[in-house]
Amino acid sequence: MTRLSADVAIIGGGLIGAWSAYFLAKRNQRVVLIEKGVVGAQSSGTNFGNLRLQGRFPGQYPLSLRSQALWEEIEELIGERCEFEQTGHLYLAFDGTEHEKIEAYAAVSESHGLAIEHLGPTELRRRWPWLSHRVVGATFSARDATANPRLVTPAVARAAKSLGATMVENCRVTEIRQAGSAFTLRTDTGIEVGAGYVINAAGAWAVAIAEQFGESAPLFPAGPPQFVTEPFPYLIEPSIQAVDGSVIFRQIPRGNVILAGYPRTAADPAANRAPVPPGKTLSAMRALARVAPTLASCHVIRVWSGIEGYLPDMIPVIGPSGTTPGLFHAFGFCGHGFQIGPGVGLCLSEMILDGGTATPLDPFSIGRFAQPVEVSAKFSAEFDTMEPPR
């Protein structure tokens, strides 16, 4: 048996775990990160790559804005840019009801200091002439950005490792015990880790960790289908999103169009599968042509997905355990984890080392699931009729 000693043990090598390891190691903490597969292999490395500020849950804005400031310094922080680009984000409405919805989102964004442009059909067509005439209005946030998720988590993990963090891949935590103020983590590869603190950032597998300490959450595993087209002459600079979620797309400088669309599809964490049904490809391309008719002839060349965790209120769990001092949870990011990842990692490091963080995290307590929570309409629309993967 191999025994390792750490100040903090992190379970999960996604973006949350990697950023937590980075900020803790930067403050001279001994960190051991344990990942059951390889770093960045699940949703952290397979998502759309949107760093969207518009349309956030209101209670998430302080965290989201703090995180965006870290993204804007990513090259200075970790030495790699990871294709971070401040492209801006355009929210589109196709009718009056949708227009009211994006205006309500904009009002919340503006109340937190985000600059929003409100655009009608004439201005939209002048700036982005490739947009469909079906679009009746939009809001634009110039601060919103994108990055390459395939590159980011491994880069953050490398930066954490250069600061002294230990990364253990292809290793599953099978048991955690606490004696006094110390934790012992045992794994299926014979590695045993002793630590003073544990961060549960195990994504769709995190509830099994929480339940060892008498806590739980109604986590639903799902995969956001992603598609990429053949290269097309470059003309689309911002990230585009229909407010109904039917299509989200962006074009990279090489010309390929990356797109996604809701509803998401079922995933199987036990089998580690997140298949993309063929019908999703067709519906995604129809939705793309509805927004940008000039892209109707593009061909999809690859599809993929990863396994994400979703909670009924579509709000993540972030913060200390309610039953076990020294244990912290960070999971169930409901598709929002890529943007807030750096901020979550920083806040977790502050809670562990400083006893608290100035960023308000009360809405994200795991304790809220001690009683039924209000189910988000978005959660119901996407998951109530979802069939298991085949």
The other form holds:
Amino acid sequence: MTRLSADVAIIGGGLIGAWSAYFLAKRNQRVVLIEKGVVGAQSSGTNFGNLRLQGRFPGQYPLSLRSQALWEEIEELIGERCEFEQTGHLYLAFDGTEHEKIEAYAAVSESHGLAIEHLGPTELRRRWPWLSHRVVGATFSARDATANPRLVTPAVARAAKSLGATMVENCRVTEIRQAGSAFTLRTDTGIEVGAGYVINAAGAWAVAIAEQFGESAPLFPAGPPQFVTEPFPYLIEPSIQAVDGSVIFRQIPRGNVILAGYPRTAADPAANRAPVPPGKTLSAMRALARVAPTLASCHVIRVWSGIEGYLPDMIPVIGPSGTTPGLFHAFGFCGHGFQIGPGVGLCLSEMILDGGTATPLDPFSIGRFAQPVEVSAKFSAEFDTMEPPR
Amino acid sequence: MAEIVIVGAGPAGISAAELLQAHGYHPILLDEGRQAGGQGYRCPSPGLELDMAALMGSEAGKYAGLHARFAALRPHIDYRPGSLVWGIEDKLLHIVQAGVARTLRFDVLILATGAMDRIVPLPGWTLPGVYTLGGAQVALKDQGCFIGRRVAFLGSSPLLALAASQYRRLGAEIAVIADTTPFARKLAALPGLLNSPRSLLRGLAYLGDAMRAGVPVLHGVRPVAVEGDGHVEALVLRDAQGRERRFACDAVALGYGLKPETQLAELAGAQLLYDERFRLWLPKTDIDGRAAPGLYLAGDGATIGGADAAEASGALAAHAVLADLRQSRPAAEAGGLRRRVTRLRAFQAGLARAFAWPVAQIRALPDDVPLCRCENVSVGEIRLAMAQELGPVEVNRVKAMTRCGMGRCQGRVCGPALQEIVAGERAIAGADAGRLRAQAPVKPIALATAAADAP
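Since we've got the form predicted alone here, give me the form predicted in complex with its partner chain too.
Next comes the full complex, this chain leading.
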């Protein structure tokens, strides 16, 4: 048996865990991160790669903007750029109702200081002549960006490691005990970790850990299907999203078009698989060809998905445990964790080291599930027939 | 009546369809090709007159026989050429046919998806003029074209001599037949090959033909590079004595044996097991081809056995289907078919020793050799990614970090060599390097096919 001693133990080597390790190690904390597989392999590594600021949950803007500032200096922070590109995000509306929806999103964004361009059909044709004429209006945010999720988490974990954090892969936490103010984590490989603080960033597997401390959240797993085409001459700069959820797509400079579309599909965290049903591939292809008819001859070459944790109100749990001092939760990012990942890691490090963070995180308390929460309107549209858990 | 769908109209698929039809079923036979025959018995494009008897040589009778049998069978089955099966979901096939996405329900599925070349990269292998050995044969049989006027055949496969002899018979010049397996290893494998003397003699006859015609035939070579300025100009290699030799040519055909096309089997629920003899992941079946309830595999797509084994295994799979549907004992002739398939596949396993997959040569490839030609990822990039902190240790993570195997072919070409590079870097068994997982679409499909979606 190996016994490791740490100031902070982090469970889960996804983006949240890796950034937490990075910011804690940067402030000279002894950090041990334990990952059941390899770092960045689940939704952190398989998501769409969008760093979208438009259309977020209103209460999340302070966190989002703080996080975007970290993304904007990612190369200075971790020494790798990870294909970060600030090419903007375009929200498309196909009818008047949708147009009202994106304008309402824009009003929220603008109230937090984000610059939004409001585009009518003429301007849209001028800037993106290949866009379908079905688009009646759009909003564009130039500060939105993208990065390559496959590369980011391992790169952040490497940076944390070079700052002294210990990364333990292929190791599953089986039991956590608290005695006095110290935690002991037992694992399936015989490694035991003693730590003063624990961050539960175990993604779709996080509730089992919370429940060891008498609290829970109605987390359920799902997989966002993603698709990629063969390289096509580069013409699409921003990431583009139909607000009806039918398709979101972006093109990387090497030419491939990456696309995704709702509804999300069921995933199996026990078997560690999130298969993409072929019918989803066809509907995403159809939706993309409708928005960008010029891509009709382009071939889809690959599909993938990953297991993400969702909560019925479609916002994450971020913050201290309600039952156990020294325990912090950060999970259930509902498909929008990539953008806020660095910010969440920074806030967690501040909560542990400074006793709090200036960034408002109240809406994300795990305590909100003590009462039944309101089920998000997104449920019916964004998931395959799944009952939201209570 | 049970809906029986067969995928692949080569000798295995045709034999299965024939037997099922003879027992009163009306199978659907899907084939990606426009014409039946598969790769080995591929026939010329319509309107093209080729002397196939001369081209097929000793196999001309079998070629003619299979096509005659298919012509007789065709009116009695539901044959759908030009149908790409790209996904399988429960009992539903996803197909693109004539540019339109369709689905097809089945109760019983026989996959006879055949095989493709297994490739070892070498410096210069992405130059125009380098083909797979199978590609060189397709050009000849389907289009009546040579891949070049003066062709070098490189790899480790009995098919090198066969294809070279087809090329030579129709008038191409052969620069060299260069095999990476040393002659001594071939002799050592000989006893295992004596159970199929006819196949053995045929292989030796091709080599004899080449040598009599003055074609250099080398064993135990180490490939150095394909050279050329914008197109193949020469193949450079070291012979068994270590001398560097340069063979001027305008095309190179590469073949290191065959690799079953297992993607659909995997999607349909077959379990894949690593086979140390072939150093390939092969679907698990019983001797009759049962891979899962309602799923049967036949031909080279199950285990490399060659055309004769494919034919027998197709019939065997059909017997298994009949026995399972009728809950009866297999027909008497199944016993003979089983013995035949077992013997022919054992012969191929022997061949895999005589024409070995050159593991050490792959592991020693220089860093600057492109391994994944779709995404242009070099061997060195794989090594670099694996060497870094928290670097990937198995093929799927290597793919995620480097893009190797992420492109159009989805690792069908680079996968086997990637496996050896990964195993070599970590000094682990081939099986422990992992297996690139199959995903639908198994081949690229155009957006427009979905727009025209039909039931």
